[in-house]
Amino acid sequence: MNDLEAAAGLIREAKDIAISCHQGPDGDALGSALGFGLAARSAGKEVTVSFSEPFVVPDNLRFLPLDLLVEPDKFPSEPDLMVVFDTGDQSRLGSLVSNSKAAANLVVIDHHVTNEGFGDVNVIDADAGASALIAHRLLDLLGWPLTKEIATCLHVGLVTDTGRFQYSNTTPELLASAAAMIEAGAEPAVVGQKIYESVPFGYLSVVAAVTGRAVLEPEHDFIWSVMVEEDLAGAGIEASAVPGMIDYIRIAREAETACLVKDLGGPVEVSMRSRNYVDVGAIATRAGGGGHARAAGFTYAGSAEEAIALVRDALADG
C-alpha cells in the first residue's frame, strides 16, 4: 500500500476530519483545504477546517466558499483524523501544533522539498506543483466527484503556486488537473480577476513604495526590498491585502535571486524567489524556514537588516 492510499483508507473509514493547513495560508494552502473539506462533507463526512492566528484570510482569497472555516480555538483539541495540506513543517501549523500531536491519526498532503514527513501517514511529492495537485489524486482515489466549489478551491491552487502556469512546476499532469477543474466548473477568468486583479486603491502605493526602496546588488544577482508598517499605515489598508508583493521585485531581469523581507511589527517574514539556479529552499531551511528551490521563505527575530544579510551571505558562500 503506498501512501496515497493508506490516507485514502484512513479518509474512507473517518466519520469526522478535521482539516488544516499553514498560518497565513497562500492560495494553494487554502484552496487545498477548502476543496477537500467541501469533497469530505459531500461524501458523508463531519468536516472543520482552520488554521492558526493570526486568522485572517487574505483579501484575495475571500471570494472562496468559507462557511466550513472556524477560528482555531474552534477546532478540535484531540482530532481523531487531521488532514493536515501545504504545511512543510509540523511548526508551521501555528497554535494547531498541539492539536497535530494529540490527533489519533495525522496525515500530511504536501508538495515542499523540504518537508521531511511529520504525520502517521504522509504523502508529499515534491515534484507536483502544489498540493492541490496530490489532493486531486486523492479524491479520484476517494471516487469523490468534483462540484464547482471543490474545482474552483482546487483551481485556485493549481494557479497560484504555478505562477499563473508559467514556473517550471507547470507538468502535463497538473494541466490535465486544471482542465478538468474547469470541466467541473471552475471559471478561469473568475478566479484570475479575484486572485490578481482586484487590489485596493492603496495597494498601488504600497507597489511603490515597496518597489521605490528595491536595492540590487549585481555582485549577487540580488535584488531586495523591504515592506514597513508604514507603507500599509499611510494606504490604509491591511497587510492581507498586499499578497504578491515579491513578485513586482522578481521581475527585474537582473534578479536571479529576489527577496522580500516584511517588517510590520513582528519578527520579520522573510520571502524568496530565484530563476535558475539559486536554491532559496536550502537558504530558507538553514534559517529555520522552508519551501521550495525557486520559492521559500523564513521568519526571523532580528532586523529587517539582518535577514537581508543572512540571505546575502548565503548568496556570497555559493
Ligand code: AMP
Second form
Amino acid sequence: MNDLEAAAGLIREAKDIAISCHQGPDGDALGSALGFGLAARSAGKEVTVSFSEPFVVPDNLRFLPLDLLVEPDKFPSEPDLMVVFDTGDQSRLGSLVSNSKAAANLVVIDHHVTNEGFGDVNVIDADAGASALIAHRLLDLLGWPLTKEIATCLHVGLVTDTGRFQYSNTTPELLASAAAMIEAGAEPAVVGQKIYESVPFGYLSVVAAVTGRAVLEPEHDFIWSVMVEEDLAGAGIEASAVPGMIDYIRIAREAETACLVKDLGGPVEVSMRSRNYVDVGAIATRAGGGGHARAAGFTYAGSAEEAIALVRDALADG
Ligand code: AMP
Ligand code: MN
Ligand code: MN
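Since the structure above is the form predicted alone, I would like to see how the form predicted together with ligand AMP looks, so please show that one next.
All chains and molecules follow, beginning with the one already shown.
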C-alpha cells in the first residue's frame, strides 16, 4: 500500500477530521486545507480547519470560502484524525503542535524536500509543485468530486506555488490539475485579480521603500533588502497585506540569489529565492528553517543585518 492509499484509508474511516497547515499560511497552505476540508464535509465528515496564532488570513486570501475556519483555540485538542497540509516541519504548526502530537492519527500531506515525515502516514512528494496537487490526487483516489468552491481553493495553491505557472515546478500533471479546476468552475481571472491585483494603495509605497533599499552584491551574485515596521506604518497597512515583496527584489537579472528580511518587531523572517542553481533550501535548513531548492525561508533570533550576513556567508562558502 502506498502512502496516498494509507492516507485515503484513514480519511475514509474518519468521522471527524481536523485540518491544518503551516503558520503564516500562503495560498497553497490555506487553499489545500480549505479545499480538502470542503470536499471532506461534502462527503459527510465533521470538519474543522485552523492554523496557528497569529491567526490572520492574509488580505489577498480572504476571498476564499472561509466557513470551515475556526480560531486555533477552538481546534480539537486531541483529534481522532488530523490532516496537515504544506507543512515541512512539525514546528511550523506553531500553537497547533500540541494538537498534532495528541492526535490519534496524524496524516502529513506535503511537497517540501526538507520534510522528514512527522506523521503516522506521510504523503510527501518533493516533485509536486504544490500541496494542492497532492490534495487533488487524494480527492481523486477517494472519489470525492470537485465543486466550484473546492476547485477555487486548490487552484489558488497551484497558481501561487508555481508563480502563476512559471517556475520549474510547473509540470504537465500540475497543468492538467489546473485544467480540472477550471473545468470544475475555478475562474482564473478572478483568482488572479484577487491574489495579485487587489493590494491596498499603501502597498505601492512599501514596494518603493523596500526596492529603494535593495543592495546588489555582485561578488556574491546576491541581492537583498529589508522591510521594516515604519514602511507599513507609513503606508497605514498591516503585514498581512504585503505578501510577495520578495518578488520585486528577485527580478534583478544581476543576481542568482535574492533575500528579503522582514523586521517587523518580532524575530526577523527571512525569505530567499534563487534562479538556477543555489540551493536556498539547504541554507534555510542549516539556519533552522526550510523550504525548496529555489524558495525557502527561516526565522532568525538576531538582527536583520546578522540574518543577511548569515546568508551572504553561506553563499560565499558555496
Ligand atoms: P516564503 O519566502 O515565506 O514565501 O517561503 C518560501 C518557502 O520557504 C516556503 O516553502 C516556506 O514553507 C518555507 N519557509 C519560509 N519560512 C520558513 C520558516 N521560518 N521555517 C521553515 N520554512 C520556511
Ligand atoms: Mn506554503
Ligand atoms: Mn506549498
